[in-house]
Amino acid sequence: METWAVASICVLLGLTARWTVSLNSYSGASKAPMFGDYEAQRHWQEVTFNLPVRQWYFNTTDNDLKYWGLDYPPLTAFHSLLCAHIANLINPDWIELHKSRGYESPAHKFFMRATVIFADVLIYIPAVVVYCLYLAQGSSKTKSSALLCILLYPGLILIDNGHFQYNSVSLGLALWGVLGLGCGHDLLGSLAFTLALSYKQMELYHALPFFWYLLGKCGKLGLTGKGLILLVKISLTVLVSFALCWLPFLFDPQQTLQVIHRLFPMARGLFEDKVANVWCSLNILVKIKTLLSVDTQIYLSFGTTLLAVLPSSIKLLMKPTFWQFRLALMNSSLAFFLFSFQVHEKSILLAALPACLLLNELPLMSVWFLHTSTFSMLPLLLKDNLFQPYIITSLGFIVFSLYLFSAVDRSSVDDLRLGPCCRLTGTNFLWFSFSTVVKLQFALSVLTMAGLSFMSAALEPPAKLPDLFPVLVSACACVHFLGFLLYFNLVQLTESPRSDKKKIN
């Protein structure tokens, strides 16, 4: 009973921060002609309500598509639908047909933040609390810890409730997923994680690792026995799932190949916006885009995005535990996140959820991992005018996490997982002077974060130079990524987990 007690004041205190953020100006506010995210938010509301399916992905007089048009999967249209129905009860206004672009009230601003806590209270809180009571390793104390820091998490807060977006339905139903597969429940994992990337294409990030495992699970109980019907059933699982979301856009190949393009907008480039990745980065010192055509950088992106995510994959093929798959997923993020095509600031959440999963196992190193996320954001939180939510969050989180983890004496070879890689390689660190180092570094990292925090926020660029804060902020992120992405890998790659009890089942 106590700790339920706990778990409701984290929930409470998540919550909280959540609708404080959503009180401040949010994305796009009085900016025309676009306004911002919320208004595409609003507008795909006002197309699903007032156009028939059939047009919701189309070009029409009624469904201007450089006006926010759909580029998410179907499920998110059902949901911008369910939303409208209700818009239209409250205030037919808000959703009349052309006429309400750009639509601004308190009312329904309340009503849009509303939506967002409710898929919050609905979907993603719920599975928190589950994975931190129930599946994350420690006492009582460590998993109300890891509850409490995964609820005050700012980067989620911060995109979802002041850019203003739904990743916590996506990520909720990502979570679930996990949580299916932790407990066992391998169809009603595979059938929640179906519904995530019915939701959002970016779930993509985490769809080989729920892939090798399940298949790396089966190949342990035998492809010519249970492990064979175990693969039938997951399999007619998830096309089933995906036949019912997409079912009104199945009749017609046309329709169908209309959504897969405004899925992956393959023409738009390797990027636009500052992004903390390495194609961003590095067109800083050799101008990619332009001297390599569209197909080639699609080629490029892919080819190295399977490089990065291959050990791992393979790893957790040959060894399909619970805990390997969590790191895989860690992995599997952050590779997409760095490599891959089209890739947008907000994606580095999809690699946050699974550094929120390692907190009571790696808290230093997942700690630091969800600071630099939220930082590596900073010039869309910028241009949000989020700088004030931004820094309280932030600072709120890392100074809850490192004392309730005491994340920062955590940091020898053993309390890293490095041990069994020293050992491989034949390095040798004593113990003090290996975590001094590491200290130092991550304080160095943070003060030099919050240094380019505070130039972007106070200080005008050189004329010359206008994105200079952004580009800085990105590559500072960017290599703080690779490092995350390199120590991952090898505790994955080298270490035979002492903590993850779980068997195949």
Contents of the next structure:
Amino acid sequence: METWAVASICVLLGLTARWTVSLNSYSGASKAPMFGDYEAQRHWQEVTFNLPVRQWYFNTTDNDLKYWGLDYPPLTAFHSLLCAHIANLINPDWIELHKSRGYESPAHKFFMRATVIFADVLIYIPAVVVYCLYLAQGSSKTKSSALLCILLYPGLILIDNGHFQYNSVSLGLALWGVLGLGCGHDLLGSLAFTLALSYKQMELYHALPFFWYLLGKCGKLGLTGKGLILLVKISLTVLVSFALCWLPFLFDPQQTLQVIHRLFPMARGLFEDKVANVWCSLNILVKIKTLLSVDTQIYLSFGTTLLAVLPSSIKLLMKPTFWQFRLALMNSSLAFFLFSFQVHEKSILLAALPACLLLNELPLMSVWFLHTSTFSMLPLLLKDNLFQPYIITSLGFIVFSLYLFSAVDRSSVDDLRLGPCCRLTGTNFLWFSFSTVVKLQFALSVLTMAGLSFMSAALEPPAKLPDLFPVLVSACACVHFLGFLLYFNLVQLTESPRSDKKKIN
Amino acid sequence: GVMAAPRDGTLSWFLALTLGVSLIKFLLIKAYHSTDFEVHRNWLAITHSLPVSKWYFEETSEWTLDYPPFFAWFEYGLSHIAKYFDEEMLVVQNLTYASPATILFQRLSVIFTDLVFVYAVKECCKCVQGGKRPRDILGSPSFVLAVLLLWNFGLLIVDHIHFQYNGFLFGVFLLSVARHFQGRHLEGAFLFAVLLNLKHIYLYIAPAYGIYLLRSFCLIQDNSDGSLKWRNFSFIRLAALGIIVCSVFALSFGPFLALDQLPQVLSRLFPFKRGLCHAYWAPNFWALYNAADKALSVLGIKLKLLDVAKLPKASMTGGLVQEFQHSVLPSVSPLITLICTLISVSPALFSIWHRPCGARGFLRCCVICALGSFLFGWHVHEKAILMAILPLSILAVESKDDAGVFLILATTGHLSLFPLLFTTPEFPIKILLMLLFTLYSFTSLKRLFRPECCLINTVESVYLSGLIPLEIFCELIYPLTSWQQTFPFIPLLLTSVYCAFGIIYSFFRLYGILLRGPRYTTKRKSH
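And the form predicted in complex with the partner chain, for comparison with the form predicted on its own?
Then the entire complex follows, led off by the chain already shown.
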């Protein structure tokens, strides 16, 4: 079949999965008085539509910041405003100031779900299609397999179309940024990434690789000649696009500070709920959250995060290729997720995006990581009554991605790109045994995750340990993520200078 | 899963296709379900909690048991699993009972009984020619056939959203067809007899079975000139057939005959009190007839030839009423529809009697019988179009002519199913699944017959493209206009009239192929 037909079929399958998942319940459905993220998004529409811009981020009589106050950057607020205008055309009750709190109806649910899928169609899905068809390498079969798998990645579908958020907007914009850099349109790429950053501050997880890649590229061109010009151009693009996004808040320093204060709520502590990162898992053994002061916690997390991203950053700066860039995105976002301050379980989606981009080259590890990332959000999904779609989409994703890429068969040292690492350290695996060990580990890990999933859903935790299953899930996922961090760092750092000529365009 | 890669043999891609569509079915568990859900819940309750002698008399619910006995036994079997989900659903008095466990059980029962369909599709895939190119499995007729059947749009929305057990029933039907292809005629006849006792709508294609079995099974080997020689008639084969069919019917209706309830059972199975057309007009000949009547009466009133007071009321208030009284054209009785149906299918029956074209000719005759009864039958449901679309899929992957007809019939037939799903949340699903199936069927069939030119001509493609503005007008624009309040039936009327033309056209083209003989693509070059 023609490529366009296969690509359209993949997109249609992705959309079908999204819409069928969105038939399910959403976060905080009919759970007064606070409801959940669905109500947060609706409330932001209400606030941005009815209040003047200068009140958006401030606690006023009309804007109670304790009830889902706006804590995302201005682009999110503008997006809410746009949605609010459409909502106002259909039914003004949906966004009436104060009175619309906790508004729920089938028609409203349809509207909200439709806005998410519309943003998907407009931003995220085209970016994925362009990436798979034009930037990814391999035969047309691998390309369409990657397209299908990325579009069916359950984590994003379950959070955006189930739980209810607009991650596909920020991730889509970041992906457009990656595409820009990959195609050599550095200015457009930086513009897209700036927009992503102005949509969701968590995109900072991706910021360092963008910075080091562009800086490294400028350095290669010569920091006194062409490189300098490029650097100036990029900086100007970033500054101007930032300024435009933040324009209403820039005239008054108080406004700017308040927005930044809302975006980075340092007082909220090292982590919230059950997150599969190092701090939350460590908290099982040592109660760091209560032992250390908030300031120490900030310094500790800042220091460890910096330490964790340093190696991959340096390597990328020395060798700014697209392959290194994608690996660095993976390493940076994973390090931020594991070590930084105030991490949410949903932030793993930021690491899932680069993992999707590595599907063609490292199918087994990417699939494994993507599956683990969905699993790590299980406690949240259970809270939202999304267990059924979680099981179905995860099963579909893992079976089809393993099948389409023959991923399990591609588990030799070279397939996993660990050859240079073995040569460096002088490790000499028997080839068959290495592959068998990897396969066994993979099978064991998938079975553990499946077992924990069903136990979490079916069993009552013991009365003494009400959080037993969420803790087990996040600890298990955290161990996996640490392993992945090590692996992807090894692949990135030991990549030999010679072999990259084949792999990189 | 559409591009499932060939790895180790045919099994893996087939399993991948099955798993893919099954996962979509699982995701549809939360979707809207129609009153048919309550119908089947009620039947579960009736068969579970009442003795056999009361099955066909029970009328607490308005949805009385009106399927043949084997289907009742099927529900009886299901009810013994249902009790582990939620016993309350098995109480006859619990009308419109739909707890989450009930919904889960009923949806799962459809998904799992679909395994019969999956097996039947697998058998059908073995029967099609040209699947001997292991290099290119994605482009092989059996792969395309598997997708066209397993991922059929109509089955997905009718069974897994609207709620019915067509997958299981079509499984039995396609398995019977596959057995005829494989030369296992007695098994095929047995399966068809069972099918008739599961759902009697398949009686419409029984003539094709009868003629085919008599001509190609009971008459052993023809002379090469195709002439008929009665001394070749095998009474042993006829007797075997007769014993099989009669014992199946005896097993099914025997108990009711013994209870002296046969008239009651039959009156439930054939309720002629219902109107000529179903609530929503199926896109058939009578839809055109009704529309013409309506147009004439409006014209008559405008020209002052008719008196408004004398017209039957229903005809002016909507097309949604069950009893449609004609105001200008003569009214139609069940007998007339029966005669029309018989006339419409008899040339096909004569054709396969005089010039049997093997199992393929028989299958084409089945499709014509299904279409003929769809076009001219009494109280036809729009869902009945699947009886023509599914078997035609098998023919479509083998010959270019059938592929062309299939594209027209499937597209119009599937679009005519749209009004079944009228709830807003399901609107995107039906659009997406329809696009998915239509896009796949067009591109894959085109690729299958690539060396030859296009499968449908310009007029046909213009007609099919017209479905897009039609759908946009009916579902998106019309509800915003003020006419929606006064004439709510206009979109349904437009859809069924427009689709009726496509289906009638496909009917005649199929006749053309049957009478002329299809051009099989054995000469097809591999590319």
